[in-house]
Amino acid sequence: MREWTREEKYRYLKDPQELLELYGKISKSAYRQTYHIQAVTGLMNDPNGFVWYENQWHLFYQWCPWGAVHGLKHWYHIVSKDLVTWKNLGVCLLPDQNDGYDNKGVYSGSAMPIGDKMYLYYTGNHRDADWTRKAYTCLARLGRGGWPEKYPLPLFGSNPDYTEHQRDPKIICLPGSDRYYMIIGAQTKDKRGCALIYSSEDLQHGWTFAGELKVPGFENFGDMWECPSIERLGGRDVLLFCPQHLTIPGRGGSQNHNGYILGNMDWETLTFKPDGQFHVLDFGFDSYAAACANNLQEPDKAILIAWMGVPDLSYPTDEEDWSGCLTLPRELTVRKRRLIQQPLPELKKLRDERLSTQADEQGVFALPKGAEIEVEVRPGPFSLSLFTKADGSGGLTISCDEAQKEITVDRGRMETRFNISEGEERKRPLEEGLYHLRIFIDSSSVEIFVNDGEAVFTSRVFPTAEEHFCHVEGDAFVRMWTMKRAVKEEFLI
């Protein structure tokens, strides 16, 4: 694994061409997505600023340009008309190249249409000679040029009473009321993870602290609590966020995670009263920072897209100079008492061919290189193995214990294992059993449906030349279509 220097991760970019060799190094890859959002170079994680504007959906993303690495972020833009085919626009948001208020990374954060502008909202990244860290909340413009205008001054810096760690500013306008409202993720002096609430009557001016997000039962969950948002979902509040640093049953090794809890939001108290648990948003190895699209005028659902990746962790294409990519767009429903994620009927364009799954005496059948299946379960013994050998061994598997009515995902027997003390297996339990899979697979990643949405799993995997077959056992009628490229690769800084 390379070792980056601090000089190597913060170098500023200064012309596009320094990156033009290494994005011929890295289009040549096996493992380029076909049809979800990866970084023309180096890194890409958190999607930031996801909102319609202008008769397009707009989303930024973190970007490291030089490599595999968490150095000097940048927002890079991308649009689309449909959520489905995404055009690249290039780098938005670039760190200040001298002592500014972002002079080590422009961090994650929202947006907000207002008229004819587009408002940005992140976390300036400050370091001193020192290396001391100071955040700042800051602000740019976005006119109809496509060109971003930084304000001067950051709308506030770091709260004293809590450590550094102060970032990802979500921006919250309420419908019927004239204040709008900005949830940061933050860390208190005693290492607590929780969310700090600033309120103002001006999108650009006059933000005050109103006061730390209460969150009853769970003052001590986490150590750090990355990208909260709270979003209003057919009558229900939901407090997504990412707390870091602690384990939960049933997630192996891993100590950062991504989910949510229902209840309701008081905004004069500032206090959101849980109705239930935390829950997993994703049940997969490889999903964190999920942001929800900011302004969409639909009170029963959300569209949410997240980063395919965890932090702390690394990935086979290190190794290439690039690393990341992000998840379908999902549109988020409440089903009783919990989230339900089902794919956009949108993506059913990229359906291109539809290709048999005859099985072989071995109930073996071909993959493509992108894919989308859907399978029907009858009752009984199943299990589905993705990306195995010509033989049907190995690869990722999915199966069901009818009895104790639990799917599992194991991702233990590919030939390239990655990431292993974080477990190589993920539970969930079925309420009614497994009755139907929509799975989509592209170069390097599964994304599995369970039951129409009752369970998501997303994952990273690296397939190898020989490990593009499928082995079905058990009762159950599949089919399979490949996928049209959704982003045109080029280079465009």
The other form holds:
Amino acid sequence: MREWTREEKYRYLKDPQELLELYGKISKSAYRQTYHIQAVTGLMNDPNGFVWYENQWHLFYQWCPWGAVHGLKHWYHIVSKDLVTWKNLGVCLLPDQNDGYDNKGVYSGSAMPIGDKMYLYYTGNHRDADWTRKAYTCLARLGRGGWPEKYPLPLFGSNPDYTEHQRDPKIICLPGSDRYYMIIGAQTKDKRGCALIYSSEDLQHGWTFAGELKVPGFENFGDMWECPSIERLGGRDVLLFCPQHLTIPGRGGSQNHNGYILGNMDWETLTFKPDGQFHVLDFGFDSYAAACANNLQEPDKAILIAWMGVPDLSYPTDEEDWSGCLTLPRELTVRKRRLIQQPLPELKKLRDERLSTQADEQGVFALPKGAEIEVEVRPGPFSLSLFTKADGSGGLTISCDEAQKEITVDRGRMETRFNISEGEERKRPLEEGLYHLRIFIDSSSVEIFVNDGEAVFTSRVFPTAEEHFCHVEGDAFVRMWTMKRAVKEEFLI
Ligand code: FRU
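Next up, the form predicted in complex with ligand FRU in place of the form predicted on its own?
And the full complex, kicking off with our chain again.
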């Protein structure tokens, strides 16, 4: 694997032409996605600033232009009218080259529109000459079609009572309240993960520290919380966050998790009272830093999108100098004290041609590069293997143990195995056994929605040219569609 020097990782982007050759190279990769958002070049990680503004959806992603490395982060901007097809707008927020507050990265954050302006809240990742880290909460303003104006001074610096791991501001606007809140991921000096709350009456000024979020029972839960947010949904509050360096039974050696707690948020006392335990948001292998859209037109609705990757891991396309993509957008609801995630109804627009799922004499049918597969599973033993070889061997297998009412996803029999230390199998109990699957495959990913959103498994997969068949065992009705291209390969920096 390539070793990057600090100079290479944190090189400033001077001219888009510097990336043209790299773009030419990666756009030939067999693993470039066809209907998922992916990095124009280099590495993408968290979705940022997801918001409805001026009649379209805006989304940004953490972007390091140079290759598959967590180096100098920018915000790259994309837009969509329907959350299905997306257009590149180019880089939006660049790190300051003159030792500014974000000299070593424009880190994650969120957006809120007021009037004809959109306000972008982000973490300025500053490094002193001796590489000491400092975190600032910064603001930029984007007007119609314009270049963003960064505010010359940060809204506030780091809170000295915590370590410098303070980042990822999520701006929250409570209906009927004249105050805005901001929730920030942080770490206490004795290395416990937590969230800090700031508040102000004005989006642009007067932000003050309101206190540490109290979450009874979760005082010692991982050593850092990344990307926290509080969403209101179905009359409940949901605290979404990514606790780090925590081992969760059934999650292999994985140390970084994205999950949620349902409960009630009291903004007076800054207490989130949990109603139940911490739940993993996505049971697959590659999902992190989920963000919900702000400024939705319908109250009590939430749309979530996540990074299809995990910190500190490497992926096979790292060799090709690119990595990362985003999940499909999902609609969230609450059912029986759990979050239910379903693909947005609009995504049905992507279905193109209906293909046969009639098995040949080897018991398999061919998979196109991008497809949606819908399966009605009837009682009895069941398994479905994606990306098998022509004889039905290998692949990623979804199976259900009827007696235990438990679904298993196993990617350990694919030719290209990666991040094996994280475990190659994930399981999840199902209330009434398995009855329905909606599966979205793209060139290098799979998202499996189980039983109308009861569970989701999101994973990267890197099938070889031979691995493009599907093998079903058990009693099931399977339909499959090819998918239209939804993301243009467009070199726009
Ligand atoms: C999460 C994260 C954030 C940070 C960003 C940097 O993946 O580590 O906490 O702001 O990525 O790219």
